[in-house]
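Okay, so here's just one chain, in structure tokens, the form predicted on its own.
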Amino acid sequence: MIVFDRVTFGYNAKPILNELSFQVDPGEKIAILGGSGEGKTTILKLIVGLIRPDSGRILIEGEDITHKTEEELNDVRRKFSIVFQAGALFDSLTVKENVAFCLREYTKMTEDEIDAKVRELLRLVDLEPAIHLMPAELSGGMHRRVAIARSLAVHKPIMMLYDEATAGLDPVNSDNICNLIVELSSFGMGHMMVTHKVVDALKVADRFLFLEGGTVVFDGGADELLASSHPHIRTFVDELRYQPKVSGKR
């Protein structure tokens, strides 16, 4: 479904990705790991055409999107929902208005239909009681869940893309977000989660890519990841020894 074919990309002449190649099949549950500045978020932006590679090709469902126009990319973007780390909610709008925003912009639904859809989505993320709150009144975990609800408002994507979905959250809220990601995948959507937290990656993914030096230095399952002798992967995996047991509830 997603193919990166020798993709190279840099910011202001600083190389980030170096002839990166990998393939993602429909329905896969993938975590992309790696240190800061290794290009994890860059991959998500390239998938939906927010930025373009300096060289190489990106194929989505067999179509080369590398040189598509902005208008042509709209069809590609409808295949995905992307949730960025900050959540990017509108500070001046309530939870309801944030989730309803795209419904008003891109559909012909009536206000009653919009209200019903918003409540349905907020129930999905266990936040209907917060429907009239402002973003400033939300905890970090609630903020992320509203962002996920909004990303699902207009269409059902074939894959969810999460950029550091649990960054900055306490263990209970991190666990809640991971549980939600897994729950959404039960509806037939694959997901790709960018993270530097191995403990959360193991909760949501079956396949793991580790980036270093602009390329993939590991691609495999959980058992292989935990047994890897790669020094930087070992540093990431060692965090598991210090993690408390968490049993958060959504």
Given for the second form:
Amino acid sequence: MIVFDRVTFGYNAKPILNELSFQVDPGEKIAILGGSGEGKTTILKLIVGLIRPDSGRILIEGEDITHKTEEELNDVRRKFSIVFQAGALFDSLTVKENVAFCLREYTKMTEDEIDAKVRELLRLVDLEPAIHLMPAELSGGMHRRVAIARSLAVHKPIMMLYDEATAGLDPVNSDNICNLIVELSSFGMGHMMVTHKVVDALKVADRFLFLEGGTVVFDGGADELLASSHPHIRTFVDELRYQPKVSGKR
Amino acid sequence: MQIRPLISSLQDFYLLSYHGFLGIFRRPFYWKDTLEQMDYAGAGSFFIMALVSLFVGMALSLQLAAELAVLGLKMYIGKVVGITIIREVGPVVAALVFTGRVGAGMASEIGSMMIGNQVDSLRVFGVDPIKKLVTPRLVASLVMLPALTIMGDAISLIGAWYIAAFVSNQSSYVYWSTVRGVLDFQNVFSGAVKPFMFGYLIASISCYMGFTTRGGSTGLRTSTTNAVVMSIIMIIISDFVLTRILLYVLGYKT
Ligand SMILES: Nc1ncnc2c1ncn2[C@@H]1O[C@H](COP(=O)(O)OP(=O)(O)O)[C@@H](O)[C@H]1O
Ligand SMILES: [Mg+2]
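Having looked at the form predicted on its own, could you now put up the form predicted together with its partner chain?
Everything in the complex follows now, all chains and molecules, and the chain you saw is the first one.
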């Protein structure tokens, strides 16, 4: 469904992605791992056409999106739902207006219908009581969940894209978000989560890409990831098995 | 400064101000955002504009009264103050105040929307950020700065009158009748053209700078500062150019 064909990208001559190639099928549950600044967010932005590759092609359902205009890209963007790092809620609008944003933009629903739809979406992410709050009053985890509800408002996407959906959250909230992501995928949507937290990646995905130096250095399942001998992947994975050095008698 | 980035950013600026303006005539038009911006830019700036204008008018009157008294021309105070305020000082002071209060706000708001991926969200939802963010701010500035300028002019003239009548002991009647004499087509037209130009410049420069914001709070600092500095420079330069053009068009000999 998503094909990256030798994609190269850089900001002002600073290379980020280098001849990156991979392929994702519909319905896949995939996690892209990699250190900060390796270009994980950049990949998601390329998929929805917010930025264009310097060279190479990106195919979405067989269509080359590399040279599409902003208007043509709107059709591509409808196939995805992207939840940005930290949520990206419009901070001048209430939770309700955030979730209702696309409903107001694209449908002719009455006020009552909008209210009902917004409540339904917020129930899905377990946040109905927060409907009248402003984004600034929400915790990090609530922020992400409202963002997820908002991104589901108008259309059913084929694939959800999550940018660091659990970054900066405590383990309980991270776990909540992971459960929500898994729950949503039971509706038949695939998802791609970009993260540097292996624990959370293992919870939501069954295929893993490891990004380093602008290319994919690992592509495989959980067992292979855990058994990988690549030094950086080891560092990521060893976090899971960390044993505190206990001083004194045991 | 490198030439190529400079040219490409000039091109971006041109496209933004052009499409932002065209957005007024193309659907969808975001009424709610526009009204909110008008409220913020206009009603919100009323008090500070009144305060600044009042004191500028009083100071101007005080200065000129002293100077004119030496020449024995104190009865001309209304005429001189009137022309200065309506043609030159009023529009420029209003534009500078507007830059500091509204332009800085526009740049930092759009800038933090850039940093927080909110602008990306708009694009993903199929909403044109230029229409949604720039056009309402452009409209608000084009309507509100001229309105604030007229109001500011009036308050400056009242401030100047207060000083003329109660400090310099001039006749109020003479003051207001000379001021009324100054309110002819040429002067009013000169004063009325400027704020439209300034409003357009302030809104498009500030929005543009907001969109160039990259990387965290220092990026926001840079873009807000750039918005204010560039707006002030452009106001002062375009004021000179406009004055020159207007004097020529209105047939004055310089
Ligand atoms: N708008 C931008 N302009 C210039 N450089 C950028 C921009 N956005 C990101 N970068 C740089 O690109 C690199 C990759 O960014 P990103 O994809 O956000 O990394 P990640 O999400 O993996 O942490 C980083 O080094 C970052 O500094
Ligand atoms: Mg990132």
